[in-house]
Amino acid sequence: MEQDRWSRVKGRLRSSVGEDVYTSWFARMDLEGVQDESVRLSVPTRFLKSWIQAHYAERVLSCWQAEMPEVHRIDLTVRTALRPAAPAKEMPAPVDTRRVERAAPELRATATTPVSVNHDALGGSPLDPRLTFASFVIGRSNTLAHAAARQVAEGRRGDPVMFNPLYIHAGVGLGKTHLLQAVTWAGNSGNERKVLYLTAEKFMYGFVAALKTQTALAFKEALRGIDVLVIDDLQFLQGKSTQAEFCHTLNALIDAGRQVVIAADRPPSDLESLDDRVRSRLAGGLVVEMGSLGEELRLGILKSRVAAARAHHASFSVPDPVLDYLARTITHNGRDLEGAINRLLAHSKLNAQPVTLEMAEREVRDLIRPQEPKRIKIEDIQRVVARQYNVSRSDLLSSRRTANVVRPRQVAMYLAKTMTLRSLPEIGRRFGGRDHTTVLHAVRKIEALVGKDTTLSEEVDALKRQLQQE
């Protein structure tokens, strides 16, 4: 009887919301019971239960009060082996018809809180507490992606975006995720607008989840309603589909309006994994590098990260001369400081011994790597390249056959041969759509000139100097 019952009630909401609708939302749900006034039903994710809640709980009632109208309540649960419906006082008020007036409005607000809906339903990734702009410390190398993370972070709804996307890159531990958490805890604290962090594997999870779980259309719907996504780690982004529905996600935010802020440890232009258009639609926003941690900043980072330990434990002291030691001689990168305070601090406190500069040299040691040659990058090789020969880099990148212009050109491509590991392909694609062909005989022409022409080598090697001081 009930499940007669439950089959016309599931073809009334066929009716009413469409077929892609109710495959996408409505298709998994089912009937545990039906008790006094109120009917229980289940779904098999979260995800669908937060949405179906705050969406369409109305709609599923009235299609149940059309069958029998003395029901007065939905109850809606998860059912799942792997993870247990959540706890009742989690769950949006039931909706009752005797007050529909007042649930309403509870519904909408539970369908736009950014932590319990957005970053729960759709999986959103774990954030550090530490990770906000308070312990962000600032220096001459992160300023600008310092200054346009708070500026969107401060953003409201419905105000203009400034650059979307916002495209972060540094290499590791120089503070991208850090940057990136602490807009999504600033955008959430205030409760207005959906801010959503990913990692790129978690949104890579995500889409195949919901394809398994037949939620596809579902997923999309949901991510598109972020007010601000930010995906942390985009080089990791992998498969056709992946990419493609990264992709349709990122110019729906932005034809919309919607902020995108995107980390990775590369420019656009140098994931060669992703899709042309991708790469394109990337480069369109503010692309700011995190360049290196100078000293002044290192030091900067071990003070703050000294401070933070004395909240926690009030005797520890690290003198002046064994942070200026720090300082100078961990040059990698920023956990790799924070790691050096963490043993001093476990030293001090085990063995009950003041911090000495003998005892920071000694339980440091293997965070003094050797300094590593500097990553030297096609657009830094065109611009010294551009400069010595004065010429422009538009010049390179053109189609001119002149020979002050030609000769320079097989130079840079050279010089991206030898001191990147850029692919030929690449190169090409790099200086003007060249094919790799093109590159491979530039680089053969000067190798061959190197060797019996001495002012061509005194003039690569002098520019091989500037791209690795500068």
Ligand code: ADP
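As the structure is a computational prediction, the values presented were derived from the model and not from experiment. Note that the rigid core is defined as the largest set of C-alphas that superpose within 1.5 Å between two forms. Positions refer to the first chain, counted from 1. First, how it differs from the form predicted together with this ligand.
- After superposing the rigid core, the C-alpha of residue 396 moves by 2 Å or more between the two forms.
- The Cα position of residue 72 differs by 2 Å or more between the two forms after fitting on the rigid core.
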The other form holds:
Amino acid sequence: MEQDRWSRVKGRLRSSVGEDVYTSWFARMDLEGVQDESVRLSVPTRFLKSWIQAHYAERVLSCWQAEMPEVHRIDLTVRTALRPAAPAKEMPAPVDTRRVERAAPELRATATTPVSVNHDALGGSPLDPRLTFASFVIGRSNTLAHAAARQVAEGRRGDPVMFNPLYIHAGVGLGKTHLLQAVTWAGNSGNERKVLYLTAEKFMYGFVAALKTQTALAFKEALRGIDVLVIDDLQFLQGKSTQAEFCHTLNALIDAGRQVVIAADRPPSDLESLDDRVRSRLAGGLVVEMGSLGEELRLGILKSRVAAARAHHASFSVPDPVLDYLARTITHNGRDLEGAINRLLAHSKLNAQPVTLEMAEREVRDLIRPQEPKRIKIEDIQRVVARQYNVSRSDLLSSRRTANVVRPRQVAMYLAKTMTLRSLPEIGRRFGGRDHTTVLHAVRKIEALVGKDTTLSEEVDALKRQLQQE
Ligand code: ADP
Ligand code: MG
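Given the form predicted on its own above, I would also like to look at the protein as it appears in the form predicted together with this ligand.
What follows is the entire complex, opening with the chain shown before.
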């Protein structure tokens, strides 16, 4: 009951802040309990707690109030279940020693305070074993980014650095994290270089925590011992001191000939909260944009996902027509493609049924975001048509019957009928008070002509495109 409510609150939060922000800050928030007017929530780290309190307190409260108007307070606590005995001064998050050793072994030598304090700061963010170059599908929109990332991944210690930083930007779900993690996996697999992957959140968290425990120096030293620093979701880097430190780190690494790779959801010039020096340093390397996924690329990604699923579920298969359907209809981003395959897999496993087109249509319905058709107004049609045929709008509405006005008027009425939901009488009224049979006649006339007259049909198509784009 409480959990249901909590799910709905999370849903509200997600749609209010967007998928990316939600995943970064709220995905690990748990409900501890509701009592009278107050709700207790917990997060795993102190950093998350202070961030959410500073930036999202109101939002969280109002999402609760939308479900439970009586709620007036949110208490946010740091979960300590994993380390119940941890003294308050210490870092609140669990330590993963293995990762640190792989990422920064020399840390042990340079740290002046007990190593455990620094582990989490430099442990790197978790990597997803599936996000490698082998599973990355190349298409028109990401060829350059992929080539640059490959180049970085294949570099050897001491090689001259070709572009620094490599800065990749793209919208949500277009493969930034995938590419960055691929660089990290590939770079570390030779064991010759140290590649460290950090989300901006981790960078901030590590740094803030290190400052608190006064090991900033060790943290910096250790960072500088990295051959390749990979930072994901830079748009989340916030705060003056964090920025200053980021700037130092960036300069130190670049000046020392170490490679820096960065991903963000926008180009450096649009990172408003960063100061000019950082921005220009970021823009000074190679800045590559990854565009939206084309249909072919989407199909490739789906196939690669199915192949990966088949490694564990040999009986799982998705017929080509279903793949085509998904590639054609799920246009938004890679996450939805992944989600679609996961659902088909779950469904076919649970019900022991083969995947069919019908099942796919049902299962992924909510992932399909129909392009909201633009609402086109009759005024716009009249304006665009008048411009195209070099007549005035009042000519179109007038009773003049010369050929140079009659045809454009008929085209405009035809477009009004096919591109809006207006009725024939309504259209007639809007064209100088004409009868609905006149409109019908115009629509039929143009329909018939478009089938025969290629010039006219191209003109009509061009007009439609203009109207849709305006
Ligand atoms: P971003 O970090 O840009 O938001 P992700 O890298 O998390 O996006 O990608 C979202 C999903 O789409 C992931 O499952 C990823 O594997 C998949 N994806 C995106 N682009 C590609 C690609 N070119 N090849 C294979 N998978 C891709
Ligand atoms: Mg990402």
